[in-house]
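One chain is shown next in structure tokens, namely the form predicted alone.
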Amino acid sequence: MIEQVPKDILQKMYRDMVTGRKLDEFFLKLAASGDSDKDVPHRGAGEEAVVVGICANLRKDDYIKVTTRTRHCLTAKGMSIKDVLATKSYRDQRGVGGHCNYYDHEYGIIPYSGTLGEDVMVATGAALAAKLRNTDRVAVAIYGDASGNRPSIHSSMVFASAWKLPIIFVIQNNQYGMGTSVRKSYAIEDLSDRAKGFGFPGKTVDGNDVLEVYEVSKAFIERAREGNGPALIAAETYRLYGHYEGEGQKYRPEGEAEEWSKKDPLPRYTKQLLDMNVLTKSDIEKLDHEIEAEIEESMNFARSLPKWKIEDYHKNCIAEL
């Protein structure tokens, strides 16, 4: 229950969600200005609660791999806004850059791949390393509903189950893989039922309720940390925008997006915290200004850095991985 969650965690999750939303909006401005990577914006607004609720239960040294839509939420795991924007604009301080290479070894952030689903095997490898080293570190692999049908993810689940690896698989079900409805790509209603075939527990959560995500992920992460193996979370959420910015979205039934927008996790969580007196309207306004100022300052810092070169990418990024 929300009353049992420490106040500082409630406030941090709110800040992380607001930061994620504002970065998502800023990414769009960067794309329009040409001062970012060549990626056509694949917006993640409305999906922040999945990453934020999970990260609130992870330690600094735990591992996490996110999706392309929620890379702006990596600040919830500890990555700085400066690093996020420097990477986004090909000016990473470590000479990396590029939209598929957000990573931070200090905070256990695993880079995600442009070949969707393949990177889940990397996260599984991180979980294996944690087990072989006799640590209690946990890995989390977040991927989309469409990626969930890739053989690489099924292979990862088979291996993780057999070895009782400390990993949580998370299907970030935003209802569509490009233009294909999840109901046309799965023969099951409850996506968490997939876990049964691999021999570990699974649960479906309201992915637009950060508190529900927090509570369920907390239980599974603690279970994995104690050596009891993997679990699967199916987080039901919604892609508020198209597959990419400017896409027609003709595949969506009329009125569907409007109905889902009423479940937008950010205003929903804001109301909860206001009703509980955890935040005031003054707190919210102050936080908005602080985050916007930090984003602007971070982007100015990023612009002061030289753009990365392909030889630096191979020398630094691949060598570190």
Second form
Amino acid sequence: MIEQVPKDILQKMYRDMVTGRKLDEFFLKLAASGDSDKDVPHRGAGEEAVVVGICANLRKDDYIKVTTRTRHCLTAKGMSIKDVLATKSYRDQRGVGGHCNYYDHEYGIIPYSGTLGEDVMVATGAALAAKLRNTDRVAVAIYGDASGNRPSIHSSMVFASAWKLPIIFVIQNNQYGMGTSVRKSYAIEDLSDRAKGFGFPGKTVDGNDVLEVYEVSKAFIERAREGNGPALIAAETYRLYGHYEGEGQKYRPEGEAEEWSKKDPLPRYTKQLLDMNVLTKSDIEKLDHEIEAEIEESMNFARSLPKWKIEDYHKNCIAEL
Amino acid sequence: MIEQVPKDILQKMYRDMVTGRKLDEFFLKLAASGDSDKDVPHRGAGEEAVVVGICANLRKDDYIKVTTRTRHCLTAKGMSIKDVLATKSYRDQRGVGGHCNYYDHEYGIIPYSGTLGEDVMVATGAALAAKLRNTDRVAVAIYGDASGNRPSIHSSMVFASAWKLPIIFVIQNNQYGMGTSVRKSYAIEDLSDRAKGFGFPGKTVDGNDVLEVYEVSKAFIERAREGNGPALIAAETYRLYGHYEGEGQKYRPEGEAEEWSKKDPLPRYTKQLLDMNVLTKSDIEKLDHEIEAEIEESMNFARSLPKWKIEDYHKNCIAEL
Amino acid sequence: MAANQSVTYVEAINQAIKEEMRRDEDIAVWGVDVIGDFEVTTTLGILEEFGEHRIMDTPITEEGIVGLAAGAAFAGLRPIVTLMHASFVPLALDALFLKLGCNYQEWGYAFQLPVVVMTPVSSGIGMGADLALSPEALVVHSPGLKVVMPSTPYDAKGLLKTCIRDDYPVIFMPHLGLYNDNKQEIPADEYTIPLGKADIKRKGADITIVTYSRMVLTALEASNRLSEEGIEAEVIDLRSLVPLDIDMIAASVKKTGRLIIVHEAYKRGGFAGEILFRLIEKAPELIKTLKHDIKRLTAPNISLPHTAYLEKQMIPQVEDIFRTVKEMF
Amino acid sequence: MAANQSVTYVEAINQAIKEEMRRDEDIAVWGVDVIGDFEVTTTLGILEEFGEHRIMDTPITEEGIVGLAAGAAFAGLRPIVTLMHASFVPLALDALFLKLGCNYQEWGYAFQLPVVVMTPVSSGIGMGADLALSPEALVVHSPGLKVVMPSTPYDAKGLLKTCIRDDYPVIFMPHLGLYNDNKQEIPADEYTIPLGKADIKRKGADITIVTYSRMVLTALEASNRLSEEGIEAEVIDLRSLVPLDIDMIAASVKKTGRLIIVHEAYKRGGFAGEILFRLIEKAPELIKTLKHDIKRLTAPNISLPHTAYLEKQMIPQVEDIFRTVKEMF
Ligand SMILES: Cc1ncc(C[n+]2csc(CCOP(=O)(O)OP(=O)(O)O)c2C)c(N)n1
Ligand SMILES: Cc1ncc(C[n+]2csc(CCOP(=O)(O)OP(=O)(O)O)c2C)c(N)n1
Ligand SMILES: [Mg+2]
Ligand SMILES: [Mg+2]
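Output the structure of the form predicted in complex with a further copy of the same chain; the preceding block shows the form predicted alone.
First the chain shown before, then all remaining chains and molecules of the complex.
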């Protein structure tokens, strides 16, 4: 399978995964240093393969909304590290998103909603516009397993299926929503079965295998682009960290996290690429340094920008109505 | 099949269907006479078999919520004709429901919600209480095909499936929601497939065949009573009249209503009972008169009650907070 | 200039939508049963003129109707979406409040969000508790939402056209009880009415009645009766609640020395309180010079019932306004 | 009488629930992640003491959490359900407003509907626009809903116990920003606090500050600073917004001659307007005798941003109250 994937795509996915991983770690530092708010980080390291594999099939003008936990993967959709870090540290001059809320109109990145699932309707609306405006753009809505029970997502599925909208729903199933196991909130074993109730195809994939994510999403995205309507992907992965940093995680069965960390998608993909000679060890080291340097540089650039001030925010809102 | 159904149940179902049919007609008269509000009647004649077949399996202490269009069938759950007509003409001394909104705490009749579908969550809550209080009561939530896409119903299914609640969901599929054909609002052919997405059984039945409704709901209700969780029935029937009386109905393909009216469940069931000698022609005539007399009498009784006055309603609300 | 034409309220709304759709190809309409011909329909003939890419019947999913509009606007459309009754505002309130009202503010108007949510108030006309909510207080509380509630065909058309041209979200709430009742002469030529300008529907020197939507008509009727008793009421039709024309209210109250606010919505937490506070902020000295204390007439804090004749009585009537105003003299 | 005990706000809430659950077997609790140990958790230890028939983690379906509560109460339970943040009130507003607030009124209290919806306001503590809404204006507008917003551990416990014993729906909104900060001595013996009685948290003769929830603490701090400048503020903690203790407000304002209302919610359509109108209805003459015009301090009509340091600045601060009050002298 991997043989058929163009080399530049294999490399792009690798770069995106590494960038994501390094950004997740960098966010921690940033929070500690006070350069972003002292928010409680919701870490997503170990879950990169889902966003990265999908984005390898998306164009700049497609739409996507990701989860707060995978905001570190947004460069895969084209958003620059500079913009990610400027947003994260409240210096993005376009708006005051930050924290978990990213936006990039140019790259079709739809803001995340703190009321979970409501953003899936927004993404579905983008898909509707894509269709009504006679483009072949598609939209992707990625949401967590627990979020997957939100009524707004079912409403999105109702619209998407009745109107054959070009949208791919993706459950990032990392097995937990806060302290609640996915087994407790669903009566279906295979989460992609949810699609059956609405009349479109669904498929469960190993969400820690970027190549499988890539292949399955490729087929669904092409199908949607051709006007054949929505699909659902349930991507099985694992939340390696607490819901937020510092939370006790008593709900986890012993050994579970250890088992899953063996399936970490980054080393796994690295090995595949090495085995195939798509990359050499020195390529990898070089890339590591390159990305780290880019992150440093981008952060320095961000620091050169003014942080949002309350007066500016008020002004930015044009006028109190 | 019909041979195995106890005779008293066959008779009860017949009486309930006839009562429903006659009440639907009576409601029209009542509206015209000014004895209920001049509301625009939403007629449900021809759709009685669904409620009637299901209620034959319910106990007094079970819960049910029906659609506004099938409020004429509520006697099947035990509500008296007196109470139906008192409510309809705003003389029920317990409350000012009326119009399409009926309630009878004694018979577990849950008020209908004008914001469609929200009442299904209420019925699901009754099922939850039944379970938590260690009873073997069940709840039934009947809603229209168009209502079936409401997010509140999907939320109810999420809860019912995750918690194995004793509730039967019933889509009264009369092929239209106002002017919108069911084909336009669903991408699934078989509406009972909606259950597949949530992990419980579903079955489509001929909703104009009271015996099939009875049999299928019997099995599901028993299953729920035994603690095995929810089920979905999609009952295929037809809205013989306009969404409300006087509406133009331009959206109907020619001949469709005529075709369906041949399948009217009442003559069909009558014939079955006659063929089987469960009832004779004279039984039927007698029953007809009996029910008509009961309706007259009940209405006379209702008329002897005071109509709600605004002062009483204010008082009834105890105190403005 | 073309001659005037005589139209109903619902025809005025229909004209506004069609005229704007002719002007701008990005406008699309969706909502529950917007194509067929029902008592609530404002969008007859759009399918025939513009085709099925411009108007769509939706599944009954109010949350989705509004939520999708936010995304479609993000992606370049200019949606006009309907909720069949304003009572459905609570069903879609997250989308209205957070997606439409708040989010684009945060993003610094970096993108436009041209959405009109059109939803008729169906209060006081026998629809029953669940469909009879007048929910303006719920959307008025949201940052970033404009709220428009016209009382006449002329206003409905001119205001709606302005709403459709606005690059940010507007909640447009006509009143179902006005749809067919009152024909009015309106210009055949194009016109628009700016938001934030109230309209004096009746001049008077003795008392200011501030109101909006259907209650304007009720207030006018009461004013005619009051006039027979020698009391000349000034009836201010707010037309838009957000932005609010507090200047006009203050000027009128300064002149008349008396103020009563009338609305159909439930009293507690209704819009009357906001008007009052804005007035005090605008003209703090005014309140001490009033000839009578300020009053409000609203629905009581009691559920509207599923009983047409009772429900109607719970909304301010001509008689209520007449009596209350008389008591203020 | 047992000795006092020193508890945090969240412990006080936890005690109230457990004590009532011991008293009444029909009480059951559900909500998103009510069992595990998170910053928002008020229900630790309930599973262990009462078992899984009495407390349940739900799927993330706020609409369902509240909607089911209405049905469960209809069928004999006394549910206490949680929405993790009060920002989720819009998601469940139909169930709150129509099913809990309105429907039982119509049915003439023919059945009881004992539901407590507990949902913490998470405003002003860096949660970002979507989670930071203080939505009291939305529920206050509903007929039939009581609304309670305590500011101290003592009040939280006593009020919540009353709410749980109420046979009709109550929205109980603690403030997440208070959960762990302020220990207070409270009686070890059982006590309850009636709804509808405000509490003077600080006596003063010069100005009345009417507020509730977390802003009580901010107002008290500001009052201490004002006192240094010779201004003695009276701080009224409403405790319950519905019912509203308008008598106490009127009496205090009569005494002080000055009034400022402070809340965290957005200004436009916020609860301040309702308080003002009720005051004018209660004591129409009072307003003419005031020494200064009435003020309100609230969040502006601008979306709270996803930016903790900005969001905090948008909620009234000690400094804001101090400055505004000083300007009133
Ligand atoms: C509507 C809504 N309900 C509850 C919450 C609180 N909450 C925040 S994150 C979270 C868990 C989400 O789990 P999942 O969707 O699986 O995503 P994950 O955190 O695992 O990435 C919850 C319940 C919320 N933000 N929005
Ligand atoms: C939430 C909501 N949206 C829309 C409506 C308006 N409405 C009333 S009845 C109806 C059609 C319902 O169709 P269906 O559920 O199939 O029931 P039927 O009328 O066919 O019995 C609609 C759209 C409503 N009452 N509630
Ligand atoms: Mg998860
Ligand atoms: Mg139907």
